[in-house]
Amino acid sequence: MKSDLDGCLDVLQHKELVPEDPLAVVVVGSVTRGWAHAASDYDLYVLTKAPCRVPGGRAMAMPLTPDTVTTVEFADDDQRYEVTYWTDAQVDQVLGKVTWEAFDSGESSLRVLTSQEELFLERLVDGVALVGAEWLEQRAEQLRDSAYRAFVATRSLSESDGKVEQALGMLEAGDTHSAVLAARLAFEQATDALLDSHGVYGTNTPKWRARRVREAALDALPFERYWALQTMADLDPKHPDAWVRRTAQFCKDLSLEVEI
């Protein structure tokens, strides 16, 4: 994979958007996990210990120390790219956010993380390093031992329990059609909530979430069944709070898989 990802590192540095000794340079993305299309960009993330600033960059607000990232797209031979750069301090910062202490303190069910950082930390996973690979490696394993993976997966439960009862309570009132969506949406959060348990991260990006189940393999969730209530491939137009029931039950059901 390495090898044919080199020449991005090519690219950036003939643009001038490598300064010199990065702590690391990693690829992350749809195109390291193998899902990319013709249409998909190269992202990238550059990790520095101070913060550089990049011709044609943007700054994106952080709730951190740099309170900024920035963020250069740009297009070359046709192949589009963003690059990210994230200093080191920043990511103590992300990682400090989601220790246990910090899930045993109560905070387990909220977003203590901004999406973007969430997203960061997410793709760590199945990053590849051009630069620094030990800098990644270090990285991944603090992450795998953090709360994250509980942090997440616990507050997507919570929110798949929230639409379970919500319609299950819109069916009682005779709103049905919002009852119908309110399942659905409970059943792609206890999803989540399951594949997060698993490290199987991405609920900041739902468009590949069926990527991420069938490639999980989890016999609680075999694909079929996944696209099956997905795409409510048996909902009965005449009959929809049958099929509202029944999801509301796969999602309870779904929700005693999922370990914490």
Second form
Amino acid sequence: MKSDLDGCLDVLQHKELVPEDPLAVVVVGSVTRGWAHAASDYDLYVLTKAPCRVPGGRAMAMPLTPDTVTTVEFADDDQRYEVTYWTDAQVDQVLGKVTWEAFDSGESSLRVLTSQEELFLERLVDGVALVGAEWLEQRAEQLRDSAYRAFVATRSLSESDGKVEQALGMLEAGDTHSAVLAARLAFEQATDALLDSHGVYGTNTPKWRARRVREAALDALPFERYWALQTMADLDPKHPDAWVRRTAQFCKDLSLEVEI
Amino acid sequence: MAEPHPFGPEAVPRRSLTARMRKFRGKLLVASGPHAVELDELGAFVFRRVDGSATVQGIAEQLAAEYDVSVEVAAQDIGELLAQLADSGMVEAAGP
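Complement to the form predicted on its own: the form predicted together with its partner chain:
Next comes the full complex, and the chain you just saw is listed first.
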């Protein structure tokens, strides 16, 4: 696969997928983090002042004004691309939902953004601007100053706590197998909470969790400890209840490390 | 004379698995069921060390080493704090 990100812009321009005077064209996703593989596609965001029509584009509903973003997918030279068009006003609105005022007012962390809106913000953190570096820098700074981190870390922690309680309830009811799965989910969500609190987002892309843990290199969660729990390597099939309780305890230990 | 509490120097307390903890703007908030408390710096210091393996005495020694307080007074204060938290279901005795 190509590794030259600038080549993406040439491909988009050749296919007339870049409108005049875009505010930014940003490559996002695994490619920019060095995690891409042979089957990875190039994900790009194109930011414009006004909504733009794109040949072959598919509208995706958003709780914003305008109420859709357009996505186009195509392949060029055996490389797959997915390009999504957002307006600057839509970005303002997304960031406007995750203010500290909203967080302090008790706005539910469960429903504040859709998963597509979250993915958009999270990908900006590691985006590479092909056009509009200043725009990207400014938006990344706004994201850092927002309460987004607090919203997602709180949600992940709440979900982890809930799963711990379910796991303990299942153990009490004698449903050990379900308890093991609930405890593992609790651990995954506690891990997400810890990473969220350090701005290492990715709740919507759990396949990259191991990568994120390794790169974050946090004292509270060394990679080897993470991997042992994620793969349940230390689960004794004769005593799964002990693993559930140990994992639940570790989830609670992690929650003490999560700064909202 | 104060009523004796179950968290003497040799007691090994642990955090309840159903307690929910949140670090927020320098505070440690702990909730369990309908109960919620905001721990101050010393309370948070103690709560973090309530791990099911450290004794009250051991935690008191760590507290005394960090703050200007004797081990005896620290152990008494820790015991009283743990008793309050236990009443709210936030900690429990793991042993002896």
